[in-house]
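A lone chain, given as structure tokens: the form predicted on its own.
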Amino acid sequence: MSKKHTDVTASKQINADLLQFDKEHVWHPYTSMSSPLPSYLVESANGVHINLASGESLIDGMSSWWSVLHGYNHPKLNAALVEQAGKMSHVMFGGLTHPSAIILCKKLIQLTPAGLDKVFLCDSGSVSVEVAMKMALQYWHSKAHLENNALTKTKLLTVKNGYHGDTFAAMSVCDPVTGMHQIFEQVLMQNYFAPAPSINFGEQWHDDDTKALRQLFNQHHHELAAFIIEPIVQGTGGMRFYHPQYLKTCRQLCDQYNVLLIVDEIATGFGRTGKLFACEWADISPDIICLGKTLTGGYMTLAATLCTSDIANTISNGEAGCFMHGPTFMGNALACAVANVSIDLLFENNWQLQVQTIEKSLKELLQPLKTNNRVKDTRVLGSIGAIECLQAVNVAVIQKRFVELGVWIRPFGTLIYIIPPLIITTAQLTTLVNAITTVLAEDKCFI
């Protein structure tokens, strides 16, 4: 037996052992430990390809849950990490600061909608939402203290079909039925929910879509600290693209009833919808914005919550004298350094042209699937393409089939969707959609 053959055999055994340990001991997201979904061992990733240890090279249609903006193993992002690591990887942000964080905050203030000029750096998307909610609640606590009034604004209003993360405050503004968190209902903050927007992006607008929302604002505004919403795209709640006028009305109602507006741009920020930030479709500025996912181009976990000077100053002048939050890894230097380069790459690569090219290809490729007998609807916005099926997918089976077809797509519920890295080619997009077309014809892929 040759040495090469022996090495290959040994490598296969090592990989098999790793996967077995993973199956028995490593708890993956939204997966049972007693009957886990299969996991595929990744050896490397480059460009739009995820390379499995078993030899397959998969075109990534998911951007690793929306985060990998410029593709994997990007030389400029790699260089940013190496350069920053040569100086320092991290220092505490309490009492210390560093150029990477300062430059990043300056860029975020310049890029985000007008009026958002205070930046709180944090750990992840869910934590960004936690920070935003705490900002809103502490703002009204401080305002009541400063004005010697009773505190009444302690609730939030949102819409159904929304998703804002898995931490406790974030769970309380996720859809109470479809938001995956109904088992925690008895211990969550009790907030208010309006019906989800029903008029789709591009359809004819009429004000009836906000009738129930207006009633809730009118009835509960004295209790409401903030209204929170995913702008234009409801992601995990069904990849639903709603009319920009709905969001514009949300801004108007918040102004009318003295309620803060929080927009959760964690999934939609940095060009994904065809605007740099999705709230630009409605030409509005929120009081607080949440950013994450693509902030570092998918390299490291980092998020940011930006707010107005009024919010920051009111909190700072209140009873506590400071904002009551401080993550250990806040302003991590490695993450900030790569985020700065990722933002620069957006403009160097002409992100608008990249997104327009993807959108055009997706519309052409998904249009024929509208008549498929398993498909309820197809929709495209920017670099996001969604196929809503009439049946729920069998995740384990359909995932295996996608791997066999050379693509990485992770469906959920009745949705098969793709949101690829911006560097993807039309040929690679065609491969992704051809794989979807193939599985739509296979009964075993659906429940």
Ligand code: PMP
Second form
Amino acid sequence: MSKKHTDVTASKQINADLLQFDKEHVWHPYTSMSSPLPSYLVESANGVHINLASGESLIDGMSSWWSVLHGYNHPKLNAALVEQAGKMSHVMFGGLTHPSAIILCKKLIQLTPAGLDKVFLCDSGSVSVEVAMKMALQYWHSKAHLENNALTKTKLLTVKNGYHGDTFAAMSVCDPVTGMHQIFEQVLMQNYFAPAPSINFGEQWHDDDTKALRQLFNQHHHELAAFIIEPIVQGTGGMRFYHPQYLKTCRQLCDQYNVLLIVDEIATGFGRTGKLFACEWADISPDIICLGKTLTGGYMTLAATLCTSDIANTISNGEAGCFMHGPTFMGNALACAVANVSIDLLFENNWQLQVQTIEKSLKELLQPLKTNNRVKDTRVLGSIGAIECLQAVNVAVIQKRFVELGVWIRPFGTLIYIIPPLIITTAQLTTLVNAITTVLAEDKCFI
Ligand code: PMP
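The block above covers the form predicted on its own; next, return the form predicted together with the ligand.
So here's everything in the complex, that chain up top.
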């Protein structure tokens, strides 16, 4: 037997052992530990390709859960990490600061909607939502303290079908029924829910869509610290794109009833919907914004919560004299350094043109699927393409078929969707959509 053949056999055995250990001991998101969905071993990723240890190279349609913007293994993003690591990877943010964090905060203030000029850096999307909710609650606590009033504003209002993360405060504003968190209902903070927006992006607006929302504001405003919403796109709730007038009305109602507006741009920020921030579709500024996912171009976990000076000053003048949060890895230098370069790359690469090109291709490519007898609806906004099926997918089977077809697409429920890195070409998008067309014809891929 040749040495090469022996090496290949040995590495196959190593990979099989790794996967077996993974299956037996490593939790993966939203899958059973006793009977897990299969995981595929990745050796490397480059550009829009995810390279499996088994040899297949897959075109990535997911951007690693909507976070990768400029592709994997990008020389400039890699260089930013190496350069920063050569100085320091991390220092505590209590009492210390550093240029990468300061420069990033400056960029975020410049780019986000007007009025958001205080930045809290944190670890992940869910944590940034925790921070936003805590900021709103502490703001009203401080205000009551300063004005010598009783504290009444201790609840949040949101819309059904939303998703804001997996930590406890975030879960309490996720959809109460279809959300994944009903098990924890008894220990969750009890908040108020309006019906989900029902008029789609691009459809004719009618004020009826906010009737129930108005009533809830009217009825509960004295209890409401904040209203929280994903702007324009309800992502995990099924990639539903709603009318910008709905978001505009949310801003009006928050102003009218003295309630803070938290906008969760974790999935929509940095160009995904065709605007730099989805709030821009409604031409509004929130009081608090949450950013995450694409912030580092999908390289590292980092999130940011920005708020107005009024919120920051009120909290700082309150009983505690400071905001009550401070994670160990706050302002992590590696994450900030890579975020700075990722934001620069957005502009260098002309993100608007990238997103417009993807949107145009997706609209053309998904058009024929509108009449597919397994498809209920197809929709496209910016670099997001969604195919809502009439039946739920069989995740294990459909995933295996996608891998065989050379693509990485991970559907959930009845939804097959694509959110590719912005550098994807039309030819690569075509391969993704062809793979979807193929699996739509296969009964075994659906339940
Ligand atoms: N908010 C929204 C709108 C999201 O889409 C997500 C993640 N899918 C989160 C919050 C939570 O972010 P993370 O997974 O980084 O905690």
